[in-house]
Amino acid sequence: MSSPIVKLVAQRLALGILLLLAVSVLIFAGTQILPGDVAQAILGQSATPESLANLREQLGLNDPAFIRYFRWLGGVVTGDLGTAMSSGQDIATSIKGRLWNTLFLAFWAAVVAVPLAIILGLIAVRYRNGWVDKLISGLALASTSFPEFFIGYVLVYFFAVKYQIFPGISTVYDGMPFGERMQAIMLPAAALTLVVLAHMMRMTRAAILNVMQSAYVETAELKGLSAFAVIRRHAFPNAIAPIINVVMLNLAYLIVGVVVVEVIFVYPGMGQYLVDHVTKRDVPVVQAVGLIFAAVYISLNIIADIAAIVANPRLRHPK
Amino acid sequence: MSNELEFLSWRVASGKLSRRDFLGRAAALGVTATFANSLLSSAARAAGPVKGGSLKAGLVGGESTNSLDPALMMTQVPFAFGKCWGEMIVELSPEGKLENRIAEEIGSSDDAKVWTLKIRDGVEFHNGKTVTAEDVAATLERHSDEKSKSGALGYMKGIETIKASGKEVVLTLKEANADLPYLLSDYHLIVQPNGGKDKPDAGIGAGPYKITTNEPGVRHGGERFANYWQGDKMGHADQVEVIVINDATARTSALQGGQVNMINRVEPKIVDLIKRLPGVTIRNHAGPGHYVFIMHCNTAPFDNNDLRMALKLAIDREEMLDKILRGYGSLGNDFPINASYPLFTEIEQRKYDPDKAKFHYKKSGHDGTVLLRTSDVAFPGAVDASQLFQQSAAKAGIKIELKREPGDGYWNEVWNKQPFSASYWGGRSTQDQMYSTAYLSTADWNDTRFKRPDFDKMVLAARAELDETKRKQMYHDMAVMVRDEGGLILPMFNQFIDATGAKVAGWVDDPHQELMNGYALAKCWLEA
């Protein structure tokens, strides 16, 4: 059975590289027809023609745009991902912190809000159009629907303001005590908890509904197993499929889609690092940041390619 | 006040009596808690300094694209953050009076073209080396330097030669200054090891706080720098830190969940609310800063003076004052200069006058519509500022169209580019300052394309002028030409607007630049 696992979790592996070099291209490209050029946008109001001309040639800006695209690419591949024009910073290490903040907040987020809407999921199923499954979809619908900055308002008025439990801003820092910055963290992460629980517990659910209607569910059911059981041993492994994904599209949005949470909360994650390089035309950073997130996003969808065809015999033996 | 109270009061602010014990037994004797906090704070003024804890704010205006380089700052973070670790030639004080720092003593000669700076001694850099002439001049080079990117070079340019020997600089200008101690207040002029030539952003100033975190974008903070040679009036918490919220809801509640201890850029429309909370204190003060709508003189339409005049009577100074700033400012008279210049005169308030807007719209011959750009970076309320506007003009008979730009990229494309936008100055320390800046035609800045040789020959003129009477009249001049002939329509000048929360004592008003110029985290202190 092991070969053609391996041979298919390769086949992804090189279709996500593909990928993600293809993505590389697009990102290069993009900022190539931006109007203006890296230098022109360093100099800014005080470009001369001849300043401009030495800054070119000392970017190596005069060189063919292929030759420059794997110039970069290379860079890349080595970590090596240039320096910041509007600071002179190096990228790579400006990123290393705010990458890690941003995965510290999704971690935290996807441990309470993977197993939390998965549960509710299935208890929405056992009691399926009861007062319980209209509860939590109401209530989870609702923590949907409002835009994140409302809840956001919400938990920071009643937690930080009102009775002072947590901090209303969670600025995180290198040599924080642990303790500490899981406390300035929780707000941030109850936000998003709440953003994301929602999808993932109606999908949870839904898949399990589909499986439920199989000739199978129903043999169990008649052999007289109690509905928790039909649950667990009979429709979750089958559901588990699409459940992964939209974990997995509900972790890279924790991931690359936490911006205004971030703002919110003042958290120096990577969002609020791309924002400040979007206004000041900070190209580098901006492909830097950009690929990053593609990595992630195509990671993810890897992961869950890969689980759906674990949990799936079908999809293991291909005719 | 009764004796009692006032003894009470006294033992708080000695740190015999704990505050809440103070109120409790303030209460007992009938007084409300409002007045037995008053009470406290003047105590705790008259005691003087409380050293020790740790004085945070939270500020807008930081990115993580921000540098430690004095030249390169740009925005409030920085500003504010370079007051606690970077150590002035001079400075302002609250009442505009120039303060010697560095400079113990500064003359120049009868013609205003050859200044002396003498250095005073016995400061120290945070690295432990002794300031010297020598660095205060490759300072002044620095930022003097015609390639320079320093926020400076504007006024700096001036300067001809720089030489250092012994204990002075002296600074030979290639035209006569009157004001160059003013010019030298400027924020970007933290005197530096060696000028800051070899690392100029590696945070070593002469300051009262050490740098001890450097996140830019994030926050910034400093430990009391125990050489500081000015520690009785300087430094007196343990710690300052800057916390950077850019989010004006989110500064609001750090500041009422006390994670900070001041915060700036209170909007005008929440003032009212945030007044009600207990512990916070609004610090409102008028300043140079203005919001604006500007004209370029060289681009049709606006090259004709008359349109120019008819905007200017087609707007409603006074409703844009009170709907736009709720009274937070004062009326402006385009022109950028108000009271908290040294030499301002009054000049005939300017008003909404339809009747006259249209005789002068009518005379131009220019009719259809004027294009107006406007964003809310321009100034806060900057879209519905020009929406005002845009009705009062259309009493007049004159029409506006609004295109509401981006934010992002605003200072680049439309900011000194297109021919008609909203826009916003800070303001400037002197009258020379602010006109060198925006209305000579040489100015960089010169978002009017206000360019007239006569102005620059007045602009010249009271720069080299020693009279104050005379120099006085000749700005009153300049005033009333870019009054009634310049590009610029000024309907307000704003207030500053902090808050801070309880406990922070030491606060003086400033009016030229907001946090008491810079410098709340290095003068306030936090009640015992």
The other form holds:
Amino acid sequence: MSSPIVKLVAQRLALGILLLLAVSVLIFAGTQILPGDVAQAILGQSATPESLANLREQLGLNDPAFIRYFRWLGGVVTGDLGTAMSSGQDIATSIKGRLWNTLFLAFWAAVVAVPLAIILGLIAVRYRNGWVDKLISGLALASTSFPEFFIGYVLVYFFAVKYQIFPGISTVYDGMPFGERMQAIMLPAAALTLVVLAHMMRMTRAAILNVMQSAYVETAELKGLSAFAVIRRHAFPNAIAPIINVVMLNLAYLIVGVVVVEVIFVYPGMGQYLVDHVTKRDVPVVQAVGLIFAAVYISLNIIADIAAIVANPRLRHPK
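Moving from the form predicted in complex with the partner chain, what structure would you give for the form predicted alone?
Excluded here are partners and other molecules; the one chain stands alone.
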């Protein structure tokens, strides 16, 4: 790997770490300014002032904010996410299974969405300005106009209520057979696929059309190559960098943006876990889940940047 690439990759990694630290400060500050009293929320309205004072001391709520932040950050660095105030359970242990469920759901949505989006984008470019291109682009535009909850409820109505093909509540558990697990996630995975598919397809089409205006593509066309051969051999490889960026951004959304979909289908993932504990004002859980979502989003963006850098021939082969 050449020196310019190594330097750029190191810069992206350092920037990602600094950005994650900044996000951790924002998450901690945001949870601290929430209205209400954590001790009161845990013990209830009938708690005595003495019991409230004892609990605040036990939880370290009387310490200055910056001390609590560094205590929390130090625990995160060592893998200790704290204890849930509402249940007393270890957060890291509770999150482990739910994070796996969210990654499992996002993975299968990506397995369908990414290749399908690229294929539809290539087809739209091949038949650009024709009825096929207009049909694909029109459906994509319509799909991006609908929010996740609307798509989710439509899928539930038709496939779970009316035709009863798939379950409307996506219940999964440890040791569940693979086939049953796939059937359980079918509707939430379809909802996530429809949410990200259109954006990836439109950006793939735009990236390839931008390359199609290049001189080397016109030369390939003059040589008599078929339209698909020109797109596959010359346009698509040179448009791969922006396509990778778009794919990675949408993969980040599949993991971070699953909150609404998981709530609709009562799927036991990170989003459902976050919503459950926001209602209980369980600050340590909200902080931990928020930081994990931020870390995943930043990490995938860094991977996208690095992949785009490595895919740049001018950096791979400097003069």
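Residue numbers count along the first chain shown, from 1. Fair warning: this is a prediction, and the values are worked out from it, not measured in the lab. Between two forms, the rigid core is the largest collection of C-alphas that superpose within 1.5 Å.
When two forms of a protein are overlaid on their rigid core, residues whose CA moves 2 Å or more are considered shifted, and residue 71 is one of them between these two forms. In this overlay on the rigid core, residue 292 has a C-alpha that sits less than 2 Å away from its partner position between these two forms.
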